[in-house]
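As a starting point, one isolated chain is supplied in structure tokens, in the form predicted alone.
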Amino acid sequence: MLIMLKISTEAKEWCALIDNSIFIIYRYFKRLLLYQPPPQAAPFILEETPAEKPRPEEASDPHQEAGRAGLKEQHYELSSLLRQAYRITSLMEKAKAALTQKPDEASRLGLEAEFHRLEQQQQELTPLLLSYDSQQDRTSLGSAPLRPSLEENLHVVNRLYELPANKDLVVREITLPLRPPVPAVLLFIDGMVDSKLLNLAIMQPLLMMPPPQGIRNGTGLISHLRKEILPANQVVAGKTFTDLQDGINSGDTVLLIDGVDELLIIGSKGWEHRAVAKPTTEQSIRGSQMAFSENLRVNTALIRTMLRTSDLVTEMIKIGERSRVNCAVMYVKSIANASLVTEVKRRIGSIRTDYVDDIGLLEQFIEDHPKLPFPQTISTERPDRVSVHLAEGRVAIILEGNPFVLVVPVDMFALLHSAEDFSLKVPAGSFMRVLRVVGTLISTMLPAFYIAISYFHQEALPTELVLAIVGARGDVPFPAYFEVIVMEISFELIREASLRIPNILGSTIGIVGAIILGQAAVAAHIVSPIMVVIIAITGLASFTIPEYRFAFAVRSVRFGLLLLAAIAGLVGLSSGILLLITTLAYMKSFGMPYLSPISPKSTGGLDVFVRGAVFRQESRPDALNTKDPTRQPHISRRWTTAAPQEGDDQP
């Protein structure tokens, strides 16, 4: 019996083992041959939009497209008619309730006003207008005029701002205490308005104002609110949805009133911005210590505090199709050339792009030669420097949200001037300018000149110097131009790295990197000591150029001259310099020659290479062709022409 049980147990184990093996093989082949869904969700793939990849079956069937467009139009028309039907039903219920009771004067006036607004809405719901509105896209809808019906205006606002998905736009419904009361809406973006100003200067006056007497039409109500109710310093009326979007997107509050086809844009800007601070890239010891910020109005006010004249004009131009940014054009009306002002406004106004958020992008849109590395505008963060150029007859361009201001037109020599020049006496200021010119020449040509002399014209150097150079380069296996390229690239890497890392470590990394790399390269016989000295002098000379963009252009030219010098020696270097001068002579900045006043020859006003005495700078730069070329009379220090008189000390 026990033996039978043992055999039976072993048989069951063998059967189970065989059974498991068969099913394991079966499941293996099943997974191998049959489709199995992926264990995880399919990864996200950014596919092309329907506009980029049209579906051929749909594009080839114009009847389906026409059918969808027709359904869309009918949906829009029916929605508009339903909204009016609801209002009519509500009015009839109110009228029925008033008739069952004894209607008072206020109820009668309210029903009469509501009936009048329904009549206005009925005029907008003609089939022709409904069909036109339903076919408008987002762009054309934004430029449409306002409707008298508040409900229809809010429907358009919902389409423009993607409400209710968009949570930034606040729609605050209020009731104006008129006789009868009128519904209205305040629209603003949360975070861009001053909440205290909004509560005290906008909502409180609107909700607590006494009912005006004898005002029944919309124009009279808008004028009454602007002149007698709203205490805000900026209240502007508008008639289109473009005005509505400009006001809301600029941080203002927009007021829409039922039955009125106009709106009010009430100034309530209050977003956080940086305070006025010291300049970071144009520091000065004796000059002003104020710099521009990201707030446009603060920047224009800073310029006006420096240049206090009623002739200073500030014109506003909107830039961008989707994000409309304010751009201010400032000039002195009695000095600046009218054609120059017109050309600046024409170039800015003709920009067609989605948005421009940086002053560097704006510069590329309006400059004459965008493919050349040389800057054709002055970019500064100092209000005093902008004021000086405005007084000379130039035009300033300020973009909202940027702490730098462009000044046009400009010549090459103005890019070597700094704000400190005007605060120093003539000898010191002139010496600094000459030093910058020498630094610019060294930064441009020194490595190329070394390559040309050491390879092609050794006879131009003293014998002792040639022997010293040969001795220093005896252990270096590479040619001199390879040393220059290695050192230049290393220098640029250190410069770029010091700019990208935090300020605390930036200068340390630059100094340590230069010293360690230089010593290591000399010890490893990759470069010679004389090459380290040449690259170090070139780098220091490039730092004397006050304009960062001009310094970058000089570095670009240096590489080109280096290549020409390595190919043809001094002949190649001379050819490169000749080509450079020809290019600079060809360039113009807003119609003014780039090498003015040297080529073509004109009067520079004692403020080109060196500075003349301030009392001798009697005329403005001739190349600007200003309306008033005289800056001051021939004798500006009149106290030198006459002795003190009796009574001069009296106030």
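So that the term is clear: the rigid core is the largest set of C-alpha atoms that superpose within 1.5 Å between two forms. Numbering follows the first chain given and starts at 1. Note that this is a predicted model, so its numbers are computed, not measured. What changes on going to the form predicted together with the partner chain:
Core-superposed comparison between these two forms: the CA of A613 stays below a 2 Å shift. In a rigid-core overlay of the protein, A642 has its C-alpha displaced by under 2 Å between these two forms.
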Second form
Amino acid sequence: MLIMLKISTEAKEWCALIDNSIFIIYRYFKRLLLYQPPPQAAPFILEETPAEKPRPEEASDPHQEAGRAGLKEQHYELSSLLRQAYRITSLMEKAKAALTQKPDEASRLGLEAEFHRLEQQQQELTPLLLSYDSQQDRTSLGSAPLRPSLEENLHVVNRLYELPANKDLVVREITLPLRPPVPAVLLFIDGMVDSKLLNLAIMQPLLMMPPPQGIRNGTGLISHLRKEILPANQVVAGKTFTDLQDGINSGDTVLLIDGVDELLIIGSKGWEHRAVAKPTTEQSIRGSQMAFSENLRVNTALIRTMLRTSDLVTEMIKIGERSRVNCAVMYVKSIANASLVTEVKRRIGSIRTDYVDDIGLLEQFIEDHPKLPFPQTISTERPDRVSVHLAEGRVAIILEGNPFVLVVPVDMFALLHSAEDFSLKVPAGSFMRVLRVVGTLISTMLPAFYIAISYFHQEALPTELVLAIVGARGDVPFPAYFEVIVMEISFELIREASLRIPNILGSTIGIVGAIILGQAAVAAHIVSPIMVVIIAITGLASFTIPEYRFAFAVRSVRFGLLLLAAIAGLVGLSSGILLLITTLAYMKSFGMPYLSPISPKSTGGLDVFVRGAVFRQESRPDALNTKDPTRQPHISRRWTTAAPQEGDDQP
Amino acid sequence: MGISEGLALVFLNTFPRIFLTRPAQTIEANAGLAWFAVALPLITLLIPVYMLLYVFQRNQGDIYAVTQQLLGKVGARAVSLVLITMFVSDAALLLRQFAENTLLTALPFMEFNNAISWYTVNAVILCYLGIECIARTAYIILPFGVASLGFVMAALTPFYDINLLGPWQGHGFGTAVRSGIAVSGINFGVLILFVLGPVLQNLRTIKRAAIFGLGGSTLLKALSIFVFTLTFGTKIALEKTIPFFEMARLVYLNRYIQRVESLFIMLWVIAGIMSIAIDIYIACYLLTRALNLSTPRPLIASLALLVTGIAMIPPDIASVIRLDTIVTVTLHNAGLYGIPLLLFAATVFKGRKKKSWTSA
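Show the same protein again, this time as the form predicted together with the partner chain rather than the form predicted alone.
Now the full complex is given, and it begins with the chain already shown.
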């Protein structure tokens, strides 16, 4: 019995095991073969927008598309009419209530004013205007004129600024204490306005102003507020939603008043910005120690503090379709060539893009040869440098939010000048310039020259030097051009890395990295010591170029010459140099030849390769074709022409 | 373009043969008076220059427009064809000789096809950038070129031997005059100024550019040959196929500055490429004018290919040198003296009223 029971138990266990296994296999196949809902939600996929890839059914049915658009227009029109109807109803109820009680003078005037406003608004609600408004998209809506109805205007503002989702825009409703009181709205972006200024110079005068006598219509009210009530230093009237957006987006406060189809843009900029500091990339021992900041108006003011002439003109151009950034074009009217100024404004004004947030981007939009590596503008953070160039007849371009200013047109030699060349005496200034030219030549050609000589023209080297090079390269298994490429790339890596590393560590790590890397590479017989010397000299020479972008262009050219030298020795190098010079001769910066005053030959004003004495720099650069080519008279040091007289010290 | 650019164009187009075998040929023909045979054409070349200046004073435009005014469309096209042939032949001969000399002096392991293609490609790129850029580049390079030549000549001072100039009459004064005038066609590059015409602002610019460009080029060539003779002597000079290279090779200032000839390769490579580019561009320009096209750019690559093809026809460098002399004596001389004479005669014959020359 016991045995039977035991067998039965074992059999049951076996059955259970088999049964279990069968079901496991069954379930496995079932999961494998049958559809299972995914265990987690479908991942997000950024699909193409309908504009990029129209769906076939939509593309094939224009009637449906037109019908949808028609419905949207009708919805807009009906909503507008409905809101107007509500306003009329509200007025009628108020009038009914006033008539039932005995109306006083104030309520009568109030009702009368409201009636006039409604009457004016009714004229705007013609079917044609409504249809036009409803068809406008967000961008074109911006250029529409304001309506007399505050409610309608706010409706457009809501659409423009995506309210109430967008929390940046503050809509502050107020009531102007007029007879009768008039609803109004202040619009500004939180964080961009000066709160103190807003409270004291805008809100307080508006809320506490005495009711003006005899002012009923909108234009009169706007004029009254601008001239007599608001103490802010900049108050400008506007008529379109473009004005409204420009004002709000620039950090100003916009005032909308019910029944008035105009707005007031009240200056209230007050966002946080960096203070005027020392230049970081164009340091000088002598001369000014101020640098531009991100605030456009601070930058223009800095230039004005240096160049104090009423002739200095600052014109503003808005750039960008979506983000409309202010761009200032500065020039000295009596000096700068008028066609140059027109061309600069034309190029900037014709830019069509969403937004330009960086002066480097702007430069690429307006320069003559954006595909060539050579900079065709001066980019500086020093107001004194900009002032000097403006006084020479050039044009400065300042972009909002950028601490660098572009100066155009420019010749190649100006890119080798530094800020303090004229702070030093003639010999010192000239010596520094010659040193920079030599540095530029070394930086451009030395590695290529070495490759050409060591590969193809060994006879040009003294025998001892050839033997020394051969001895040093004896253990290196790679060809010389491979060495150069390895070292150049290593150098570029160190340079790039030292830029990204935090300031305190950057230079140290750069130097340490270069030394360790160089020694290790020589010890490992990857490169020869002579190559380390050549690349070090080349790198050092490249740092003598004061303009960062020009130094980068020189680096690019260096690689090209290296390749040509590796292919055809000095023949290749000379071809490369010839093509380089011809390309430079071909280039122009805002219509001015890039190699002037050398080629085409013109008067450089003793300020090209070397600099002359300041009192001998009588004319402005000829290539700029300025309105007034004379900078100072032939004898600028008049004290040298006459002996001192008695009474000279008297004022 | 101004005087500087015009001067540089003429100089760069008439000078590069000093880097080739021409000096040795001149010495062979004139011995001690070779320098005189080179300097003499400066006087004879002023005759066609002044004839053309006279013609251009009375007619407006470039050489094609002037010829059209004087000889009609067919005449203008015929003159253009002669000029195109001159410039194309010059480009082909220079291309071949510079490519051969590159193999001989700088890159002995390079394929001939690659050497000739190298020059062609460089010249084509220059042509695409335009004659103004070429002229400006020429003007920038010119002082360095002259200074380098000056350096070589000055550095050879220790090797000067006045006795090597003797006999100073060479093969005779008459021979020198005949030989000098016979090969003066190598200076036909001065016609570039008249081909471009209105681009050079006014006649005063053309006149000055012609005189200074041609004068500088001729005098420097004469001085080079004089120094070459002074250094090597007539007998040895005949054995040197590339005189300038040999002169540079002889430079020894001290143990660290010797054998600098390879550095001067850069100078003659640049001069060669520029001269070929100028020839090709001017030929394209004339073709554009003759066929009434709007721009020479599309023609550049095709014409450069044609020039390369022609340059590769002669079997060896000796044939090229012989051909160079033949073409210079016949075609280039005919073009240089014949075309100005023809236009001058036509102007005088027509007795046109003098018109003020204005830039286009």
